[in-house]
Amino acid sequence: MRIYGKLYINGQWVTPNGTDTNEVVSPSTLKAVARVPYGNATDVDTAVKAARGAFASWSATSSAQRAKYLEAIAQEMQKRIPDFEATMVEELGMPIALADDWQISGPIAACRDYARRSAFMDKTEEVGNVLIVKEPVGVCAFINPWNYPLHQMIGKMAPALAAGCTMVVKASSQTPSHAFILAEVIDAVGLPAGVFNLVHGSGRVMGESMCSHPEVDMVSFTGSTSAGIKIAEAAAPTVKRVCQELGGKSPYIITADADLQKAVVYGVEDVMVNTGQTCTALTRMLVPRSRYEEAVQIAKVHAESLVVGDPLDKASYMGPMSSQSQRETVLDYINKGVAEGARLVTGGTDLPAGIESGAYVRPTIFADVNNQMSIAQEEIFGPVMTMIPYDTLDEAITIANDTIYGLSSGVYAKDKAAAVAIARRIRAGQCYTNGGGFSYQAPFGGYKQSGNGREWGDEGMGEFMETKSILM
């Protein structure tokens, strides 16, 4: 079992003035994989000051210097690894022949990535008498979610580094080792003391403090839309910049002249992947009516052909739920499905077949849902699939953005230009189209109530700077 005891503050690790701990259970085994300590306000104070202290310097070394420690971490990040990869399996239940490249190769190349983008802070414009330059927004809190939680945590930090600024990190507490592992890697390439702090305790407290805190200058935030606004409202008072990457509920629209048995099984794999709890998951499936029952027999067929195991099972498409907590709330989600009238086509509540103990969920696919349904416009984060038909190419971008959220999307057309003209139409960050793949170019973030802001790409960078000009 992985034990910590103390929070990296300073340069440091120190003894939290927290004195709780927190054990974290396998949601596979049910059994504790990790223990680790539970700081409290005091602890944030700590941390905040300082990264406050480090900020001058930090933000004041040069492009070329920051970039050399963003590589220092990459590589160290490589060589831990298999350690990153047994947090995944065994604290968030990520199949071990998926854990890598879904939960830590990409954030490693997205350390290298913005290693190359720390010299957009050098770039200057004139504009007749006016010199228009960059800084870095200063003292950062990062509140980091448990389903992605290396990916979400490079996401932030890397562009935040880049830029010059200092930060305060916490983790999920479902999900913390990650965390430790990192400030580990943090203090092993020698990152300036004060630039980067861990801190760790339950969210209520430790958020809380980050979020109010005078001294930080921008949160940022990944998790559900409701503890997105409790974010907001306590930055507000201080009039902090805030980037949220909050919920979502994301249509994907197949036309009548798609490859069904490709964009059906695209659609399936995609809601399923990480158990469901994804939150660009494409949860809603919009099919023409005329092929509508042939879409629910290629979506049965190809959900109930995935594999559902143990996570140390290279066999395994999916794993656990994250807890079982997560897993009741699914549960419920399914029985609510089922008393609004919908068709349930496949899984349901029992524990999948050869599995007697866990967090586990069968993958679940609804037919005959309507877009009214709480099944279709709330994020139940499991692998849970809802199939709504459609008769008109407009009635389905309708339907399409008939949801408070604006996260996601997918589309699978024809071809390109018949994909991309409806992507256009879709009120929603990012749009997948006839089977796209996630991209660290591509900025990520969303419209509506799943958030504001942007991260990755040149966009992602763009949150941590501020635009001076200097009128000469």
Ligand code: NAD
The other form holds:
Amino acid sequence: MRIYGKLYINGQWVTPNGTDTNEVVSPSTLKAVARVPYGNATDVDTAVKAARGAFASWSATSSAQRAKYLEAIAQEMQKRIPDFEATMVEELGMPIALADDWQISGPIAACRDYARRSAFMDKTEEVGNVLIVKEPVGVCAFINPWNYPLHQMIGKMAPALAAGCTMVVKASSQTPSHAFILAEVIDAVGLPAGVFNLVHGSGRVMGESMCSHPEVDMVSFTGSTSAGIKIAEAAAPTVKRVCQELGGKSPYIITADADLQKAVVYGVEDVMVNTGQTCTALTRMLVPRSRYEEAVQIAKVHAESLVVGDPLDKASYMGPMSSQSQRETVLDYINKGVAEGARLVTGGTDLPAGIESGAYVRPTIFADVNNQMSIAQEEIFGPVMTMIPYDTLDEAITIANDTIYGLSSGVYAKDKAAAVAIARRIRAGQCYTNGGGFSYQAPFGGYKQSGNGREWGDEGMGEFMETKSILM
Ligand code: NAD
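Form predicted together with the named molecule, following the form predicted on its own:
Below is the entire complex, every chain and molecule, led by the chain shown above.
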């Protein structure tokens, strides 16, 4: 069992002012696997003041110095891969065979990428009598969810460090340990005191005091749309910049002339990986009516072939949900889908065959779904895919865009040109065409109620910059 008793503030491990603790239960064994401290608003205040104190000197470092620190952080993270991996398996339930690839190595590479991008801050532009320069936005508060915890942490921390910002970070209570390991990494590389501060505690208490603190200049939040709204409200009275990466209910259009087998298999795996707990999951598969039953059969066969089991078993493709309460939420949606009249093709509310306890859910496919059903409109955040028939491409695009969300989307068409033409008509921040994979070079973020920011790439760095005009 991992036990942490202190928070990392101003370059030191300190006993928190808050006295509660957070016991983390493995969703697979239902046994405690970690204990970390819960701080309170006083701890947030101490951490924010440390970040404020460090800002003047950190923001004045050269981009080359900041790049060196980011490179050193990436190197130190590399040494800690086994520790990060253990937290993903034990706290999140991510299968060991996928944990490194999906949760750890990408963020380390991205950290290196931002070392290179720190030189961005040196770029200036002269227009007439104006010199335009970039400056760091200031003290940042980062609040993260549990589904890709290290990825989300690095997506904020690395560009912010590259830009010259200082920060106070908080992880989710379901997956806190990676953040404590990251603080050990930061300590090991000797990042100047106060640049990175780790607090921990409930979203309501710690999150709200981070968002309302007058010395915080910017909040970057990843999580549910409902919490994102509360965060924006808490940040509004002090007019902070708020970057929100929120929920999704992403459409996936398969055209009549696409390779149906490849297209459906890609869609099923996209939804089921990380047990359906992916904000970009392509959970609404739109299939031409002429090929609908064929697609339903392919989806059923493939979903039933996916191995669900102990995340420590190398054969598992899907582990448990992240918690029992997340499992309950998903089962409620499966019952709702049946009650709404959708056809349960495979899956359902029983535990997967051979599993007797733990927060497991079977890969579930619903057919005969119409886009007005709650299983097509609401983010389930579990291994549940809905299949919606369409008659014309225009109708498919209308259905795709008929959602409050706009985080991601997918298209599988005959060729690249056809796929890109459809992608341009979908109102979402990303579109995965013909089986394309995630890229850390691709700006990532939502339209509509999926958020208002961009992470990764140059745009991700832009979130942490102010633009100044010097008139001569
Ligand atoms: P959540 O909104 O419940 O919690 C996210 C974080 O916010 C946690 O650290 C929590 O403690 C904190 N929090 C909760 N209420 C708060 C409040 N009132 N003030 C301040 N902080 C508060 O989300 P979750 O269940 O951890 O994660 C799942 C959600 O995250 C899904 O909706 C998913 O789509 C979304 N998500 C979005 C992205 C993206 O990049 N767009 C990525 C991953 C997850």
